[in-house]
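Here we start with a single chain on its own, the form predicted alone, put down as structure tokens.
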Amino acid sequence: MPLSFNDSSVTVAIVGCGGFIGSHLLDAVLCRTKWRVFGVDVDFYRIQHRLNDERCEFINADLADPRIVERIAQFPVVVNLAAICTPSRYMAEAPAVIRSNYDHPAALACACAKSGAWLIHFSTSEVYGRTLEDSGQLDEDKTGFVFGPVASSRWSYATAKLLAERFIAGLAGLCWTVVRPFNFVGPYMDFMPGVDGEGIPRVLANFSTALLRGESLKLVNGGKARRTFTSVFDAVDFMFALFASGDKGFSQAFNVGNPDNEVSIAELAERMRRIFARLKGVTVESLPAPEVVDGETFYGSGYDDSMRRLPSVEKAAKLLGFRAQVPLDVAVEESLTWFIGHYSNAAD
């Protein structure tokens, strides 16, 4: 049966709560429902605000210590979201990679088996592999995955979190769903190089730091590729419409995107740059004008691409009665506000 919001006996466990996901969901829950929450993570910087609510328990863990997998099992509803998932380190660490996004999930989804708790498990829409310009809606139960080749290590991350759905797919006991993001955005989303993080982040995150720091945005190989970009606030409406689902949403996999946001990812360097324009009272011609590089050079050997991921969302729509309905512009916008409040004063 749905689960009732006004239940205070229930409590939910989050697993990588402190994330940019995760701290939206934490905060959600915490506003919409009378719930506990036993948060999971390494770093809480985003939810200061909420260390010392009496709702919560928070723990500073992560899955490779089975004493806390098995704590986490105990509790009726699980959401995993902790992954590395930062695509530069997809080439250079691969076998952490793996481990964050199989191993890892292996272990809780066999402690949630066994003490019959429901496991929300966050994928990817990169599981979908290697598409092509021309690809149609991707369908979860349809849909087929064609991926690099070995020496392509950018689909280290892909491949695990594949693996992982087989698995908790195939796991006898096991009370299931997965999600598969297409490409979240919205406050509090990664990091900023140098200031708070190493390495590159997410697209959002990287051209953002590029308007603050008045450099180009690079083009990865022209910025051919297509992306559907999401508000991280029609993700959290999606978990509101699964939890309150009942069974309807058990042993399915849901794609979460927004159609309708689909664009190139020089379209969305052209946005955002009007947008950052507009917010900072400059115009568009005093900024950097984009910059054209080369995969592999950006991102490091083993780089490879999808150039279109555009999901089918029907069966959210039937099952759940879930559809995203933030436009893309308010979603850059809400990145960007958020990231230049937050970051204007390190970017230099």
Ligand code: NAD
Given for the second form:
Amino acid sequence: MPLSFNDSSVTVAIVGCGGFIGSHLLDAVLCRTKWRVFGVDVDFYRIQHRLNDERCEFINADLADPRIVERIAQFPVVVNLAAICTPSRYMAEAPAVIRSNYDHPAALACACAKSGAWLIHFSTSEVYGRTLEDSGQLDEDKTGFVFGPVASSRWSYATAKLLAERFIAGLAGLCWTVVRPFNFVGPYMDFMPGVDGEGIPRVLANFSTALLRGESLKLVNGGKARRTFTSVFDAVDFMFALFASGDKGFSQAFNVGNPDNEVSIAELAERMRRIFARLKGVTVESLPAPEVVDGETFYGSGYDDSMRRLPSVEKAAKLLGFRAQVPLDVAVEESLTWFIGHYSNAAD
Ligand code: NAD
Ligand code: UGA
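Could you switch over to the form predicted in complex with the named molecule, since the one displayed so far is the form predicted alone?
Following is the full complex, with the preceding chain placed first.
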């Protein structure tokens, strides 16, 4: 039976509700449905405006705690977004990354199998691994996976996510769906280093930071890698298509991405410079030129990369009637506008 958005007896558990995707999903659930939310996180800064909502119960707790896992699994729908998912951490903190992306989801999956909850687990487009410049469309049920050697610890995250997927798919009695996001972007993405986080955020936040600080954008290994950036608002619409789909989304992994938005990182840098210059009323020529940096120097020893991540999105279209809509320039401008507004006073 599809979930009714008007049914006020439904409670959805959102684990990682305070994160980038979680905060948008929380807002949308509260605006578009009559559901209640059981929200779990260790960080609530993005969702301050929701903390007193009478339809929400928030718990400041770590998914590593087995008592919390049991509690989460008591709700009929569990969305798991909690993870360490910043590439700069995959090398230096590989054991913690693996615990976060395999051990914790596996424990949650076992609890959901026992309780009968529907587990919607966020995996990643990185499960497709060390893709090459000429890799074609990545298909959920046909494409194989190749990772780098163990010394390339960049793959700690992707291998843990993939093992979690295999564990979930193999667990008897579990009702599950796996979501593989392709580089979501939007307001509230990541952090500004030195202001509300440390290390290197994902590329859109890192380029936005550099633009605000008047620094050059760093093109890792020349910026030849390609990504298909996807608006977080499309991602939320995907979740609503999934919620409404009844059992069509059960026992399936879905790519969630926008193949029309494919660019190289060097092209992304040019677009962001152009959009930023327009928003600030300056010329592109007045901004510092991008600078090429070596991947291991920038991120640390063990860094490696996927060169192309182009999703096939036919399964989500066929089973759920969903296709991403937001063009790249619109998604980038929404993100950059928010970043400028949010961090202008903190940039120096
Ligand atoms: P995020 O870091 O903004 O959000 C994750 C949230 O989980 C954070 O608020 C964090 O505090 C919380 N969290 C982490 N570990 C926790 C724990 N042990 N207990 C409780 N809370 C914990 O990340 P995001 O971009 O919103 O991504 C959400 C999920 O989607 C992750 O699983 C990530 O791997 C996956 N994903 C995201 C993208 C993307 O483009 N944003 C792409 C691929 C996969
Ligand atoms: C990311 C993260 O692993 C996860 O958050 C997520 O699961 C995954 O994307 C996904 O979307 O599925 P990646 O795309 O490599 O992986 O991370 P970014 O930091 O966004 O980097 C994208 C590309 O830009 C990489 O080639 C990186 O080397 C490059 N980059 C990054 C730069 O050239 N300059 C920068 O300043 C930052």
